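Taking the form predicted on its own, here's one chain by itself in structure tokens.
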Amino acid sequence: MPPVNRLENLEAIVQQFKELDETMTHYSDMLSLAGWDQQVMAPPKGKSYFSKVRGTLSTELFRLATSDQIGELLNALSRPEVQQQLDAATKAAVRERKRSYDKDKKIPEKLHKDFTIHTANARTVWEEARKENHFEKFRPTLERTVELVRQYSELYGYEKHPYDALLDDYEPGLTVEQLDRIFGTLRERTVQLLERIRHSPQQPRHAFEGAFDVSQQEKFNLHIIPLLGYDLDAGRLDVTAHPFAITMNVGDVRITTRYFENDPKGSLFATIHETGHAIYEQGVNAEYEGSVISSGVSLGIHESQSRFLENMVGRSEAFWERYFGDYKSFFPGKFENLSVRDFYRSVNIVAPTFIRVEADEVTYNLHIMIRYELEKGLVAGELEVKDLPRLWNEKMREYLGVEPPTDTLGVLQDVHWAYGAFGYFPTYTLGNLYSAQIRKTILKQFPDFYDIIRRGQFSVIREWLRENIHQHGSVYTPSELIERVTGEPLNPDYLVEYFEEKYSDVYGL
């Protein structure tokens, strides 16, 4: 390595290190396209396979991620006298490289690959088991993925919680202590609130009865994606067991939905949701295109964008003012005694429901806990696998008063656990929290918020995300980006405020 105190030692530093960057990149675009493609469009009898390969290729890149070359090159280039001469791009592209470096530097390659062949495998015994509802098919496979995600956990290493090494893969610099005291709080105040809502004498009816031809919900779905900014020649929908969104690049992100013909609201707003994230995606700086902040910065700003515009956007009455009339359309005599406020309160019908996907706004986040406080345990070997089915059952009767039929509708209902993705699940509820906090800053710099959803222009919000969030990538941290979105840190109380404003409108408080 050439000191870098010179300008030309330091420029070729520089662009080995994006070389380098933009090889990596290009390892993880393939293993996406991989991903998705077991997922999406492989035969069942070709999915073990891909497995394999998904294994060969994640172990080449870690190989790189960890290599000799490119320690090298991270520690010249997080000199503090060398960072003062990185523009923000380069700046950035380093710090992530290295936080990742720092981490899997200490992951023996045997278990990286034995973990990413495992949970490629582990996701096909996961549908079937759950096709079947046959939690033990499952248990053997999960039991060891606990065992490996433990093993990850202790090498990452911890100050005060195991938990607390695999937050900061999904949202770095969260812990445990932060996490507790934000859900402690938000799950008293929801509580309260449901307590209102389940007394109040004015309950929504439910607009969706009888059957809904599939091919229709899935014409609306791709009548609606696009006004709302998805760009279909840089993306596709297509069907899945558990809907996703997926990068290769700027040019091509794809998402994923499931349809029921006794259940298209789960398939509609499951479909919003998954263009939100996909929206992120399609407006990061193409400049970026090739390097590690090509993508949205964590999963809770991801989540943000989601969630505000399947919930603060898809579920508000100014969208429906708009939109019903297009949604009638499409299901001719389903509608026609409805009204667009009553669609609208039936839409936003607060009710313990099993299954997460397809929970209100109010009790989602208790879905969430839930999931937070078992996989918690299980990574602390405080839990065991074997005794998730009556755990799960237990607190959901305690935090939503309803006890699953079926594993397959409590338990088995998520892949998270099977693809061992500890640390993902409180990501969603921070999505939530963020989300409100940028609802609010909307709002302040446009009084007119809902006048231009009711007017369909949904494109100046989306113009606005793009150039306050989407456009950055990963070039500022989760708590940089919020802080310089919204002029604050991360603010609790602005979700609680927006549940209050909203439900007190739906249910006449």
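Numbering follows the first chain given and starts at 1. Between two forms, the rigid core is the largest collection of C-alphas that superpose within 1.5 Å. Quick caveat, the model's predicted, so the values are computed rather than measured. Compared with the form predicted in complex with another copy of the chain:
- After superposition on the rigid core, displacement of the C-alpha of P140 between the two forms amounts to 2 Å or more.
- In a rigid-core overlay of the protein, E209 has its C-alpha displaced by under 2 Å between the two forms.
- Taking 2 Å as the criterion, R439 does not count as shifted between the two forms: its C-alpha moves by less than this amount when the rigid core is aligned.
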The other form holds:
2 protein chains.
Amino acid sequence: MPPVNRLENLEAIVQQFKELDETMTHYSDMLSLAGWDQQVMAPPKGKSYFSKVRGTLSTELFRLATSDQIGELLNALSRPEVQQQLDAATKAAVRERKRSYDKDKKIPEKLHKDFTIHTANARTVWEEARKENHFEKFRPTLERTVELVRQYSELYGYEKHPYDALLDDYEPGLTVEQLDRIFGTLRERTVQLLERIRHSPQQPRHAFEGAFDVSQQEKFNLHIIPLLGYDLDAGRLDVTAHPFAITMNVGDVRITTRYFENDPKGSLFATIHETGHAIYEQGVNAEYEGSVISSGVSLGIHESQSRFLENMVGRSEAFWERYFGDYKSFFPGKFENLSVRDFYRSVNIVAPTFIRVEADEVTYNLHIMIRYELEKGLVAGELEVKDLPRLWNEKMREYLGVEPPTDTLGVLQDVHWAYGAFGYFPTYTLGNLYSAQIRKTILKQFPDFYDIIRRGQFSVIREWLRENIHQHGSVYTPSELIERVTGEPLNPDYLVEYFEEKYSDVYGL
Amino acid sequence: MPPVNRLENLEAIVQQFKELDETMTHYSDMLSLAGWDQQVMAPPKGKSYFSKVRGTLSTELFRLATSDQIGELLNALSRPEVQQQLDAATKAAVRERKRSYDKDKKIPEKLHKDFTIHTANARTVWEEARKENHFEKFRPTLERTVELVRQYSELYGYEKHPYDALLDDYEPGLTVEQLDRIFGTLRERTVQLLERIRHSPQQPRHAFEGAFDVSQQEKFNLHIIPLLGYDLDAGRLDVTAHPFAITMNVGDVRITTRYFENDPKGSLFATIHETGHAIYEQGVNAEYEGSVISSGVSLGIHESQSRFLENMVGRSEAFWERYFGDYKSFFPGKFENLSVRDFYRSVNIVAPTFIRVEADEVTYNLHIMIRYELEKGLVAGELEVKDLPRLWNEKMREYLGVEPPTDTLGVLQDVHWAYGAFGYFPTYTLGNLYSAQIRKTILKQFPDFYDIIRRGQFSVIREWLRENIHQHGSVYTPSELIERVTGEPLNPDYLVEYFEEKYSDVYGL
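Structure of the form predicted in complex with another copy of the chain (previous: the form predicted on its own):
Up next: the whole complex, starting with the chain shown before.
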């Protein structure tokens, strides 16, 4: 490594760093492709082999990401006098790679491998336990996962709470201290609002009755998502058991959804949700291609884009004033004598559910809080895995007023713990909070926001999102970005305000 | 590297070799997946980026394959006293890896990279030139390709002819000397047969008239390919511009085909052809998974399996005696008043075509010979690229009696030269020769071969192929395999015999 004291040396170092950044990005892209293929295309007998192939590539990527070579480059490029000379994109790439490097270097290769193998197997165990409604079957595996996750937390290190070390993996800089404060306010005001909703005499009626042809559902999805800004020449819509969005590169961002004949609503909003993720990734500046910064900056910001599109646009009255006619035309004989307003109210029914992914936007965050509290307790060693089913049900009764009849509908419903993804759940609520704050800013910029949607001119909003959020990829940190866009740090009041405004209308409060 | 003088050392060395073999196989599998995805699934705007991703992985694989580590292991494992102690599978894996290693080591990384980049671009140039019927546009690119290919040939080294060095890449051990002899006989007897066919008064009539619904064509394909032994739980059938088969692993061998409303025959036999490739790969012993030997041993042997299924089974009278009824039922109103015999004769019409992939099985090898002679001359420096269009047309007139009206229908028709794949074409004819020789052996083992097919019991034949050929993957070299299976080395007489027998019947000679 030559000393960084002359410009030509700096250029050589930047060049070397960019090449490594690109190589690592290519490995990640290939892993994304393999993951997508396993879930969407691979025939049943070929799936398990590709887990091994992914393991090989993932190990190789871990080695690259923790190599002495990248370490030396990152150190050289992190020196203050060097930082001053870097452009914003390079600086951000160095920041992102260094963050991972510093964390990864703390994890012995043995632990990394143990964790990878354990969680790969854990997923199968979890699937069986969920199917058989048999928590005890999953318990020993989950205990081991918690053990490993706690080792990660100790090795990563933290200032105040062991869970902080994990949160940082999913939303850089996020802490228990912040979350406790935010969730405290949010929970209190959500519970009050739910109380008023529950007692409203103006309960909306269900609009979806009978069977909805699946191929028509798909056709409507393909009709609506380009209108929301999804470029089908740079993406695909496929079918999987669980909807997701995944990026191969800026020119190839794929989404999936699922269809149920008797629940067209679920599929429709899941599709719009994934579209929100996808237009974020499709909107990243193409110049960042091949770098770690060519993707959205954090799970929280990502979720803000999907939830904004799903809930604040897709479940708005203005949206359906524009598109209800289109929607009806795909399902002749349905929704006869139903007004747009009644349809709009129907897609915003608030009611407690056992399953998080089926929750309305108001109760949704309560599901997250339950998971947050439980995993925080597990990581701190204050709770034991064996007590989870009981604690889960107690919290469900306390927060949502319902208790799941089975663990399949309760503590076993989500895949995250099987993956070992502790610290992930809070980013969902963070996304909701960010989206409300961004909506507030948009309303200031476009006081006629809902008229724009009503006129089917969502592209105007999408351009604004691209300009202010999407194009930047990971150039700004989540907190930098939210301050840049909205002029202030995360403020949970906007979500509560949005809820109160919208549901006062839907429920005539 | 510890000395290989004690059993535990040998075991450690074998273990290290197996790990590297597996890692390299995983890289190849991932490259296969990326290649498949680019052609079948990737949206238009995402295709070019993945060429870069493949470049990164391919470079990494080249590094692994030429590393000192693998070199030392291969040397240790190639010593005669060590070889004796290895099981057949390990020995074969060492043989295959060493063959590539010895060749790759002769190529400087710079040349490898130049060749990779040049041929990636050449493909685009060729596509445009073909579209515009403009050979001159492709000429400079092809000249550079020939230059690079000749460098490879010199670096690889050869005993007699520079083209031998390239042939060996596609069919280990194959030489110009052998090919000249084989092609000499084959050409002479083919031309004689064609003469008799041309003058036969019993010319079969075309059976396919009008439009054939594409979705029905696809349904028939999905009906017939499992009956031929293709396991759809370990594969997929998709649509691409050019049909191909590709292996991810033994449990995932995918095929593609294409459909034309006015040419159901082309699609049907292309699908059966790719099915032949696929059942070879699906039939490899699953214990070889993750090793270089888990794939078919050579292009020639591979092509024997696809051509056997396509021509000797799929275009046999017995096959249609069993399945013509099924086929008709997918296309109501078609083939009315057409006998099985007339249908059979129709799918075996012999007539010169401009395009190789549309050729019948008799004229097909003449197309190959033209390419063989031209590329042999280019590699030897006896021909110049600029003369190709003229030479091509002259040879077409001489061998097939027709002259393509445009270069698009002539010298520009195939992608192989754009890829830099010189030495590939002869393996197609080799496949035809092998398939006839294997058919002869099958007829000895199963004198009621055609009755078996007539009864729809192809699985009996498929089991025999699996037992004798497929399961072995690359354990035996092509020449070992053909001798093991048929009891003698490659003998071109069987193909001519088969032609004479079959076409005496079809054309009443």
